[in-house]
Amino acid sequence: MENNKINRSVIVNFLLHLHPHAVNKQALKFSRTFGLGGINALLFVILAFTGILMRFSYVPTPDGAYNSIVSFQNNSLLGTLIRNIHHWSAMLMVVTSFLHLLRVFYSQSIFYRRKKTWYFGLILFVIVLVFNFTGYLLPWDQLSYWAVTIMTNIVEYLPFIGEGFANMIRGGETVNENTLLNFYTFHTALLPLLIVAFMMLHFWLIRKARGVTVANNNEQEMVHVYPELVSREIIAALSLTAFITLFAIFFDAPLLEKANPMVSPNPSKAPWYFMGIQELLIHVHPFIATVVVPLALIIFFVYIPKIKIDTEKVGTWFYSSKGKSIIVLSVVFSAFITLLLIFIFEYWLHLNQFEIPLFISTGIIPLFMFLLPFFGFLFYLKTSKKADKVELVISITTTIFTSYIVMSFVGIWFRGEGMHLIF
């Protein structure tokens, strides 16, 4: 009985490490944060866990990777299990993660002590997403090499830098056995080293911000973290693993034959987080896509939390009642001009047939066919909804994802042989 009460103890005072000793109530509630940060923590456990288990059958070459994994999964106890839990809880893991940015954003959690936890959060997105392109190769079937060659050859469009960086990348001038050995070394040693590091001070961060924000900060009732919030993390973290094991017990983590670099499936296609790119890059000039666009989302998502904002509205989902409409008016805007504009690339209008430069012709008109309708519809917003700045804001913000969602979804479902449009 005594070595029990040990045991709880130290499991209470580990739990009581992540958390401060008590929280304020309306913290609990799960509209507030959906569990995401949690989830996210578990999934890279139980990746964890899994890739452990797949690393001891693993071979890190072109002959033998394939065989590996066909292996595992024929030979060992509950082999295609395993390898199912780790790919779907790596996919997931790519959304939740962007849902907790959305969460995060949408409640005006990125404001004054905060700011420091958006810019680190927004690096542990960046991580997650390498470290899923990293394990996206280990199969070395044909879905993974031209995935993997696809966004390897979009790196090349970088100007100046992009071809040796892609080079480095890869080892070589095309995907390959250092590729692969790279990938498995980012993917199983470093990158892990790196997303526990960053992943420690992110929590810190949090902590040292009093934990979550809530809506209303005169609401000053604490409860004790243990049991009121762990009993909510055990249940959560309970119904998390039963749903990923059932859902990895009826769908299998795709497997094509294995990679014939002489062959290339038509199309061949980025991985889907990456879709949008790939996308953006059929339609405008290269240097809109990979450097221009970046550059400008960095130092825009930089510059949001500089922005002073009432601290009353710290913690308040979507700023204002306006707010609300706002980003309904921004998903319709955002959704119509992306695909109208797919449409008109796609079907009418083709500049590049005529003696314009190529620059002008898919970079400079395409992305002015974007900014004008969008800077005439923050015109709007600013002039008959009375929108200020914050409002905005959350408008642009709410435009980027939105397009680059549309452009995903166009890319995955609706991108045939040759990259054409089908229906």
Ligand code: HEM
The other form holds:
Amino acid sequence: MENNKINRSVIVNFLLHLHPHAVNKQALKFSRTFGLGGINALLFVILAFTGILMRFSYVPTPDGAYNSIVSFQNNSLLGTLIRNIHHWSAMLMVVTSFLHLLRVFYSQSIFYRRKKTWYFGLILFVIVLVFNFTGYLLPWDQLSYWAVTIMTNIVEYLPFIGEGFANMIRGGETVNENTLLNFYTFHTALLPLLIVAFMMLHFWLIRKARGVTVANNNEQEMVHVYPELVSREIIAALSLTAFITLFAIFFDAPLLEKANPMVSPNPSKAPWYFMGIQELLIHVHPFIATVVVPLALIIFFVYIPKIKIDTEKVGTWFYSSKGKSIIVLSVVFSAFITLLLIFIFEYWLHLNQFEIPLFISTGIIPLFMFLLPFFGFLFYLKTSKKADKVELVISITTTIFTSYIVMSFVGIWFRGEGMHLIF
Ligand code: HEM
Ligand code: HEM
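Now show me the form predicted together with this ligand; what you just gave was the form predicted on its own.
Let's see the whole complex now, leading with the same chain.
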């Protein structure tokens, strides 16, 4: 009994250090945050815990890696379960980070005092992806070896610096033992330090902004963090841990045969979260896919929180009454145009066969085939729907996300041998 009390107060006191004494009652509603920021933080704790356990037996060499994982699964206590939990938590963290990004974006929680929180969030998102990508190679099986080969080949497409940069990542011209050691060092030493530092900055900025946004700033009823928030957090954390453990009991993390650099599987695919980029590269010139699109996205995402919006709108889901319908229209438009272009390029229009420079045939032409209807759509929103600047930004962002998701789906499920479409 006494012990229970001590345990409880340790956990509660720790959680209280992360929070102010009191928070706005509205901020406690589940539909405000869906707990996604906290879920990300907990997933990292689970990943660090299981990752450290695996590190005790993991051997970062081409001969040792695969065997050490097989042996960890077969001979260590709960080895398979620990590896499964690490694998599925990592996959889930990509999804929950992205959902958290959508949550803060669509609830107008990135303006004014939260500009930097958004920027640090974007950096966290990149770190989560790099964490996943570096971890992907560590099993050193056919799946991981060739996925990393595909991705580093994509890096080579970057003009001027591409080859040098790819060789630096790989520690050579192909994926080899140096790549494994590079990835291992990043994965288990550098990235954990980086993510902790950026998470601390992220949390500090949220505290500085006096907590998460609330829909109506006039309602200022405050409640004590303990027990109101802390009890909810403990229940959510226990439920999530139970869910992941159960999932990991029933579904094993994939492990194919040991990597063989001489035999590439057909098709060879990038990790699922980068499949959108691989799909884009099937259709457009590498310069567009690796420079123009990413650069445009970075500029756009840095620009968004600088827009001046009505302070009353901060924290309002979907910004306005029109917001929701604009989002639905943008999803439908973007999914339609992306699928249409994929079919056109696959079956009817082989742009690389024209007698004109590739940069025009596979670069400028497909770019305009997307941009023309896209600008037409924005013009329609502006004139017929009387969309304002923020509503247009919401539409552009929704279009980008939908298009990436559709390309990823096509790449993951509908590309077979030779990366041809299959049904
Ligand atoms: C301190 C933190 C961490 C340590 C020490 C660590 C350590 C490890 C080790 C030793 C492996 C090789 C075992 C294996 O592949 O089964 C691994 C794999 C992996 N890690 Fe981590 N990890 C950490 C955090 C993370 C995080 C935060 C993520 C993602 C956000 C992540 C994603 C992965 C992935 C996707 C794999 C491949 C899993 C598989 O399919 O086998 N790790 N990690
Ligand atoms: C490791 C990844 C991340 C962790 C652990 C994390 C953690 C958190 C937590 C705990 C909160 C407060 C509660 C909540 O909103 O759920 C929060 C808020 C916030 N996060 Fe994150 N976050 C991460 C990634 C991101 C990403 C990818 C973005 C966007 C690019 C982002 C942007 C924000 C913003 C703008 C807020 C303030 C929201 C508001 O005031 O309502 N975060 N984050």
